[in-house]
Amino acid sequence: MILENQTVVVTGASRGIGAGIALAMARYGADVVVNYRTGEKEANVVVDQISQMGRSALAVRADVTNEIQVQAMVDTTLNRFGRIDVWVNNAGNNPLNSLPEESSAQWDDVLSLNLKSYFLCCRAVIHHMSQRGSGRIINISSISGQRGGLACDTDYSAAKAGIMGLTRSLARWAAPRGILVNAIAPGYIRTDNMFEVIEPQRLKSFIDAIPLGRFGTAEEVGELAVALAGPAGSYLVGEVVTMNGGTYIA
């Protein structure tokens, strides 16, 4: 078990990609903190699934845009497990705002959740990792940050591009201290939320644009996150690993 005796925190892990990452980390031996903001029931389902694997798990409610709550989550994790080996920044949302009609408050909300929260979480956990001289931080970006997204998600695309810049810059500071910082940029990943907000005809057009002819899965993103957290990621610094079925090839 390549992650045995390690503790992993995954933000926004009550469903979707976050849940897929949390479950994958547990399958490879890690104990997992499942962060959520509103999905308590869903988070507890993930915790139960991890417990059934024989691993320890803890659901922690925290708004990752609030630095006090972020620090409290770090403290809670350390009090329970004594260490944080891997931190996965995943929490986010794309409300599909059209820029001409978007208010400055809406823009700030999207950037706060999808970018500022990554800064707050990195800052909160990096002191502990620096003291230990080791750690992994994995930031979930998006294909939208690489090529631009839809015409109605300028704010989200800007945030996801910012995550890539944050990852590369922080990686240079962190690597000499034994902390490896990398990112994953998923393409279209099949989640329940996708089917809630995007009409079927548009979903079909997305599939038609994917050379592999299908959406990715949260489980596949989880497997890649495990690779970055484990021995396979031991010489990766500041990388943004693209995972989109060939939709965007840089």
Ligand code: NAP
The other form holds:
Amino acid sequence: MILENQTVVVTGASRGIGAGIALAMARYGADVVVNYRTGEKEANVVVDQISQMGRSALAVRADVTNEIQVQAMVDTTLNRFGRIDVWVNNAGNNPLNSLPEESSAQWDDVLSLNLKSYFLCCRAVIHHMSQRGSGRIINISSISGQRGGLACDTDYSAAKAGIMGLTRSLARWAAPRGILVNAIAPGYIRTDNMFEVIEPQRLKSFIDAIPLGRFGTAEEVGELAVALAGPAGSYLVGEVVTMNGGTYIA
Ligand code: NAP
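Please supply the corresponding structure for the form predicted in complex with the named molecule (the preceding block corresponds to the form predicted on its own).
Now the full complex is given, and it begins with the chain already shown.
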């Protein structure tokens, strides 16, 4: 088990991609902190699934846009598990704001969750990892940060592009201290929430634009995250690993 005795924190792990990553980390032997903001019941389902695999898991409520709650989540994790080996910044959302009608407050909210929270979490965990001289940080970005998203995605795309800059720059600081910082940029991944707002006809047009002919799954993102967390990721620094079924072939 390549992640045996490791502790992994996954933000926004009560459902969707975060849950897929949390379950994959546990499948490969890790103990997992399942962060959520509102979905306590869903987070506890993920915790139960991990427990059934024989691993330890803990649901921790924390709004990742709140620096006090982020620090409390780090402290809670260290009290319970004594170490943090891998931190996955995943919590995010895309409210599909159209720029001409968007308020400054809406813009700030999207940037706060999809970019600033990544800074808050990295800052909160990096001291612990630096003291130990090891750690992995995996930031979930998006294909929208690489090529722009939908016409109503300017805020989200800007944040997701920002995550790539944050990842590459922090990786330079972190690598000499034994901490590997990388990102994953998924294309369209089938999750309940991200897709429930999009009409079926539109979803079909998305699939038509994917050379592989299907959406990705949270399990597939989870497997890639495990690769970045484990031995396969030991020489990866500041990379943005794209996975999109061929949607963006640069
Ligand atoms: P999702 O199904 O909407 O899940 C979002 C998760 O984030 C939930 O667990 C939610 O928890 C949590 N969350 C939201 N706000 C939070 C906050 N302030 N503090 C803590 N947790 C919070 O989303 P998803 O589709 O899995 O997407 C996950 C990540 O992948 C996002 O960063 C997204 O941008 C990225 N991504 C998704 C796709 C896609 O096609 N789905 C593609 C590229 C990138 P609660 O329900 O408890 O609030």
